[in-house]
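Form predicted on its own, single chain, as structure tokens, below.
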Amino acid sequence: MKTILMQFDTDASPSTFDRVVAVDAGADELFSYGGISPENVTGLVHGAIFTRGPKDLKHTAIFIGGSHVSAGEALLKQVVDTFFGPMRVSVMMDSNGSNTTAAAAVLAAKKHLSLDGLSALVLGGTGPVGHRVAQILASQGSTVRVASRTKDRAEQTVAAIRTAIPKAQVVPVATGTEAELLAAASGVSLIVAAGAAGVELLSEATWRTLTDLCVLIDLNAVPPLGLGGVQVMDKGVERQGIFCYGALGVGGTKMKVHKAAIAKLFESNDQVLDTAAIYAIAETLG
């Protein structure tokens, strides 16, 4: 029987990254759908349940994309609150590729660091990739500072993990001022950049003073990177006894990562692939 990915993209046009890692990723046929949003992504759930009988449901699986993390995260609960008993399907999200990217990122620092009791620093952390970025490194046993322009911002997102992991060791930090960024910075071993595009948020000069920084990770691909210093490629390069990695160092294992997520899907029909259970995958591939 034919494996089919239901991809539910609550932009307007249906991603053509997601569609064609899909494809890459082995799924035999793809349906594809724009503009899905919790209002009317029920009858597609309907069709994707009510055509197969339950011991064949685990050929059919729905991946959820999008610009949007939090569309995707609503639209991931009406999906999951659509099915019932036996009639179900797996379900991934990965909006803007945040769970995957993340997992990644993790998994970059894990090579080198033990993250059970790890002081790291996420810049950009109120985004959607730095958000999945603390949270991951949270639920290792991480204490992990969260940092945005303003804390308030910071604040936000640190609730937002606690109600997902309640011992969550997240502290918010403000990053506005040079005198705040040095002072979020001081004492950690792990800093990754998850900002905007186009955007340094640590320059060289500062970073080469931190003492015990380890390991830097930046996620921006568009020059200005966000780690002055680090280059788009990097992987593991050794900087003054610092490991850096850029984006595109990283990307490879998102790739990875996220193949290996939708193949997943297809082991049975009862899967919801969030952060938790990308990363666990994640975790599975070394």
The other form holds:
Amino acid sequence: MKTILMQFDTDASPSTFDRVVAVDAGADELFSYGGISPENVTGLVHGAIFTRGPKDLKHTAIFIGGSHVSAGEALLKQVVDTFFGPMRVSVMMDSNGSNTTAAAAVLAAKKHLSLDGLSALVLGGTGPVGHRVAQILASQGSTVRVASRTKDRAEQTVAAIRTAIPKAQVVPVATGTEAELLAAASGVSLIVAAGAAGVELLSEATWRTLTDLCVLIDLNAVPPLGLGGVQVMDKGVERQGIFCYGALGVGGTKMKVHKAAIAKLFESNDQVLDTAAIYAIAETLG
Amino acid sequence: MKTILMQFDTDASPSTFDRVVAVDAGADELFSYGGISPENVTGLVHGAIFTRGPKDLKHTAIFIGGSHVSAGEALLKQVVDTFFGPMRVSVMMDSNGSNTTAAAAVLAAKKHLSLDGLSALVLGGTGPVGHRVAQILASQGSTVRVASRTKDRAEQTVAAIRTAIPKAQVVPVATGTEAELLAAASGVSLIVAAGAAGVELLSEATWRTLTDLCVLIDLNAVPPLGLGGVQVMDKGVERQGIFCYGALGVGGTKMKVHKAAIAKLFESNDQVLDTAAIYAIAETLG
Amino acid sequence: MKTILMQFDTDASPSTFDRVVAVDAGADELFSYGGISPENVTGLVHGAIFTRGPKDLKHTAIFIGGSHVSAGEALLKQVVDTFFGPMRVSVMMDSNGSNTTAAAAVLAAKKHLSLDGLSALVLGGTGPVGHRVAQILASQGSTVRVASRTKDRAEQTVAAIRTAIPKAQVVPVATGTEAELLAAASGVSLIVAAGAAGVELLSEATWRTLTDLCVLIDLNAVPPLGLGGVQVMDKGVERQGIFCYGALGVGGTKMKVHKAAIAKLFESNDQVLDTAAIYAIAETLG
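Please move on to the form predicted together with a further copy of the same chain, as the form predicted on its own is already shown.
Entire complex below, previous chain first.
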């Protein structure tokens, strides 16, 4: 029986990126839909769960993608709510690559640092990827400073992470001024930059003054990069004694995590691959 | 040469149900289109008939689906009208699963009854599935009472069936009141319920009073079911001496008929699989 | 690694014709998109170039199609402009079949005539196919009269051809009147008709008076055909001493060129298959 991956994309055209990865991950057939929302997905889910017998449902799965993470989350909720009893298929949510990228970034940090008890700063921590980096780090026992230009936006993300992980050690920090930035970065061993493309969040001159710093990860691939002095291809390169990772250096691992998650979907019909589940898959690749 | 099935769906998004069945029926490639109407289908049909040579055209076929049977019928007409001479491909129409479901229901009845000369009642007989159940039964020599709440709606369906099958023994009956329902059901050996989801059309107390009844088939899968006391998974279960079938009990056969019809499309390039042709395929599976 | 062809169609529904040919040309996976324009293609191209590693990018390619050649050209430009450095995939443009049809027509002429120094007339020379027939002939050293009902439209096409091929020997001619038509056809060895469907551009009585004529090619498949007396299935048939080709006679070669071009896309990741490149591929099939 062929494996079928149904790609439900919240953008008008289904992502070619996600399609190529699905093909390379070994899905036999790909049903790609664009413009999908909670309002029009129910019939499509019924076609997934009512066609093959219960013991064959693991050969069908759903991938949720698109540019907007909040739209993807609403779609995931509706898809899962449509399932009932054994009538369900496995589903993965990775809008904007947020979960696979965050998992790959944390995996990079873990090569050099013990995550439990680690002190970390996530710049651009309120965006979809930064939010998930902070959430995964917190789930592994790190104390995470979630940074945004203003503290109130950071507080919203911190509250959302605490809802997902009640024991999370997460602190909102503002990085609107150089003094705030220096205070936010003081004492951390890991800094991850997950801000908007083309904005330098931290200069090399500044991070060279940080005495506890061990790992720098920049997830921005478009120049100017997010962390001064870190190169886009860096993959554990030592610069000034700091292990550096650029977006393309993390990208290879992100792709492996993405493919492994797609393959995992077809192992049983009852999986919901969200942030935590995707990081758990990433860890097995470590 | 790969087999190609072009799925033309009258709904905005092409049905995942029909896609899964097409894959499982062995079609190598599936071209799925949503939002197809007589106005925009001609160019798509030209691409089907003008690409492969006449002797290879049997490897390309068209499937017409969607929620609305009348839209599907209009599309089928336009597709067939676009063919000329040997420039044609086989085409199947099964909007809303109407033809395959009706064929499977009649096949179930046939296990217990001789259709020729049979007296049958189709409740919800004016809907797409009920209409086709009545039409197939009439084509096999049954005398069929086509029921609706009011007689005039039933008369329209009866007229349509007589156009398709001039010798059809079909009678319109109203079932708006309990007295009408009792009169309609009196003396029949088979009752098929094909009404709207969630409406009980006949109570167990009532059908237990019918002395000639032999088979009950309920095509509604959503509770409350259409025939009181019949269970959704029933597949020939005897209840009060009556052989009972529920929607899921018929569903397995429907899926077999659907797959067999898809496979049949690729045997030659000149088939039009409508209600009669799909029932003929179903009979070979009997 | 599977080959992936991304079909970007400027029409609302992606062409089934181009899809069937892509399947028959051996592309393993086809990602078909309709309604694509320069405004919404960039993200789709990013998904093509950012997923597979540089050495595997040759397994992904892009096909640009649709009814409107100018829309296809604008899309091709945007796609190519999105590439950078080694981050590119091969791309073919064949809106309305213009390039493959024109290449097949010239290939037919070449069986009987030396193209270098040839004097040719292209009727309907300002349409997408006629334009490309004239351009290919000019690129091979022919002197080409580009005909339209009025000379000013022909002059625009001639200017466009000279931009593509600076040394082109192309002359605009009007064929609005019978006298103009006779003057335009006088002395040519090849006439190609590429006008609108159902319009006879040249009568048999007229072309029988042309003493230098050797080959007639009619690319119109809908009666009345474009060249009186030429049959749609003609493939080098001699009529009155003239080698004649009809649209279906050229169509088989067009299909071979189309398939060969699709296959060629996957040989490297840096090809842009435009008019000249597609004719170069056609020549290897000669």
